[in-house]
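Starting off, we have a lone chain in the form predicted alone, written out as structure tokens.
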Amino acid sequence: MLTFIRSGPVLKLEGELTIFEAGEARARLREELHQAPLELDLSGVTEVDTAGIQVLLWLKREGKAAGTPVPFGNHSPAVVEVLDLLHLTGAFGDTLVIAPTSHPS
């Protein structure tokens, strides 16, 4: 299940962004794109697959085409992991902040 929480220009996604939520996510994000400015907070995304990544790529492209770029921020570890796996960390043009991991001493 995916939840959308709007606070000013920031839209926070919480939950899974997979093939099961991709259609709903795309429809909702299409509506939100018309309420620019829009910033996407990905800190609450717990799981993402290639369908979810396609939605994010689509949103980037649509925002740019409409002249209202959509920055993504606060990428969750799940999002960073998939972007890294797919070698897409630089494709979105957003700054990724990777939290330090604790290493056993």
The other form holds:
Amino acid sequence: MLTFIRSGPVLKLEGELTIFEAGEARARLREELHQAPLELDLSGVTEVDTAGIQVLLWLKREGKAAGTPVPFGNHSPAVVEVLDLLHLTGAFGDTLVIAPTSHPS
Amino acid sequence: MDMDQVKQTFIAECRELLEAMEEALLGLEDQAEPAESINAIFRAVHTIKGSAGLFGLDPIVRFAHTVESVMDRVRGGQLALGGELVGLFLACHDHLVALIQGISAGEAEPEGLAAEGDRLLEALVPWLEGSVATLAEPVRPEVAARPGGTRDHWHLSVRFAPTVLQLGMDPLSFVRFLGTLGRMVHMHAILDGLPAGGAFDPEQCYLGLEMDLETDADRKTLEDVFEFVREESRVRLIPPQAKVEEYLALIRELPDEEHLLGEILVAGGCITEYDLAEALRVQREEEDGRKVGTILVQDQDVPAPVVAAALEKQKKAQDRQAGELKIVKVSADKLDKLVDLVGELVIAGASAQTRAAGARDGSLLESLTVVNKLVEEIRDNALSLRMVQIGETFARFRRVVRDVSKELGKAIDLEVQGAETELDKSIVEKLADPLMHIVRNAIDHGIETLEVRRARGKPDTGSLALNAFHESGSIVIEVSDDGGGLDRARILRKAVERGLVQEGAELSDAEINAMIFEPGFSTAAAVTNLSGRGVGMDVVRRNIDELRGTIEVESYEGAGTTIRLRLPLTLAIIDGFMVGVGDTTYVVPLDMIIECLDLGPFLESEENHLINLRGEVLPFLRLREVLGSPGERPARERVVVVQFGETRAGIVVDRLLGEFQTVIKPLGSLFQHLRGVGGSTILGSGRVALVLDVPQLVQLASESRAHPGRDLPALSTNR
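Output the structure of the form predicted in complex with the partner chain; the preceding block shows the form predicted alone.
Entire complex below, previous chain first.
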């Protein structure tokens, strides 16, 4: 179960981002990207898998390609763990701040 | 499982390994590239240690461990393998042999061996790293890091199939699990394949992983991680360098049975059944049909050296099997029985022929001729079964020469020629001891010390040559050294001292040389550890006499000595030539006969017993006189000219009776001292004929010529 909460440029994802939500997430994010600028708040992501990571990376690349980069912030521990596991932090290029209350840069 | 039997297997295995170790050690000094031999030695010791550990044989484990540690330093290039170290390893080898021998006799560490073991361990200590190594704790040989592209961890390369996510599998879980098997040294997630825009299907997997994992897990374990995805995904496991060495060692240790290449690799743990199935599938699908080995190297990153080692193993197994097909092991008893039977067949055939000749039955004679021809062939074949090459006997002397020369501080090269020369197995066995004695003698007394050699202007390294070849129905074995030669003056002095010859007697060189074969005759100035202990060349001569052979010494003062043994090729059956004296029939070995003549026209000197054979003057003797046969000399006497070695002589007989296949039966002990007669045989008529000992007769004839007027010694002691 994944919910999207948009407030200004910040889109907060809450819930799981896995293969079950990947289709839905991609469709939603594609729409949200049209309303640039967009920032992603990942503090509410409780679980992420390969499919989820792929969606996030896809979003990152789409934003860059469209000239509207999408910064991610407030990575939840679940997201950090996976990025660490795959050594992908660099690929996303976001500053990782573990404290969930801080705002995205 | 029967422990005893397992232990027997262990002992047999150890012996084999120790033999291989000795061979490798001896080969080391001659090799430009000793790496393979060093590995062989290391493996032998390592395996013995491991197996001994299984049986709780602590003395062996402890000892082998230290040897292995030193050997490992040699292998790692930290120690150079010089003559001293090789000598030490040989001594260690001998100690291991003794230990294993003790175990087969039922003792864990036989009395007296412990001291030797301690001494050797002490000698090994200086070669160990640091000072004293801990002896009890087994150290796994660390493979030294090599410069240039060393991998000491597994490299895993995975490209997941697009469908894995839909199938409910998450690549992340594999990564997490790998983390529990070891340390992820490096990880690179590949997401280049992630399509942009609408082409991106969020439910497909685009992930690829390149991982370096430091782990002790084997290939199978790692592969099992990907068990459920590998059908569609591409998984490559590249072993660390250390693993490659381990595979190589494993493959070499596999038993030599015929395997397919893939099976060898699987057994070595370098690929799994799955890899093999995959490679075979690829092979089937490809049109050009690459070899399985090529596929494994190119597609699955199996290290090429591993495949090469496996191929070599496979080839070895095939060779061995091909060899096995050609060679059937038969017990010597069965062979002897066969030769005995063939002997009987020969006698029976001769008997049949005699009867047919007596009955004047032409067609029967004709049939018998065919039968006899076949019997002859069977005889030759049966005898050739017992023929073995002398090379194996010669090979033993490599170690002897090495040890003895080291002990005496002399550098000696051993040269072997004619190793493929064949002779009867029973002769080879009886020859080993006398040969050993001669070789030791040559090293000890023959070849001079370094100082003397230099003073004489000879090369520092002495040379010893073993040579074997066939010559007119005998085999000749020569042991030659380039030493000082026999000191005839001293031999003569000693012979006079011992009362063997009269003071002032004039002896030929050959006669003086022959003195060294007299009992208790040692001219060694110093009694060494090796020879000069009174057990001398007389024993050698007795052994050779028993084989109906002769010894000849050729010696040049200051230049060297050659001892030449001449032996009959076989002891059992010969082609004979029958001659008659009075009513008795004698047999002369055919291959020693040069020709047969009438005595009359060739007689040179009746008084000196000489015949003139077309300008060549030869001694002769009358068999009638030698053997004391009763009756008158016939008016027309015949001469059989025989040759033994380089000497020819005539044997005068009454009648020539023709060829005859002869089965030599040894004479009973009662007739052992009968000179001039070598054995007996049964004629076709059932009568017994004596087989003449040509070498003795030739010698006798020569002696009688050398000392004209001297009475012929009465040969027959039983009349």
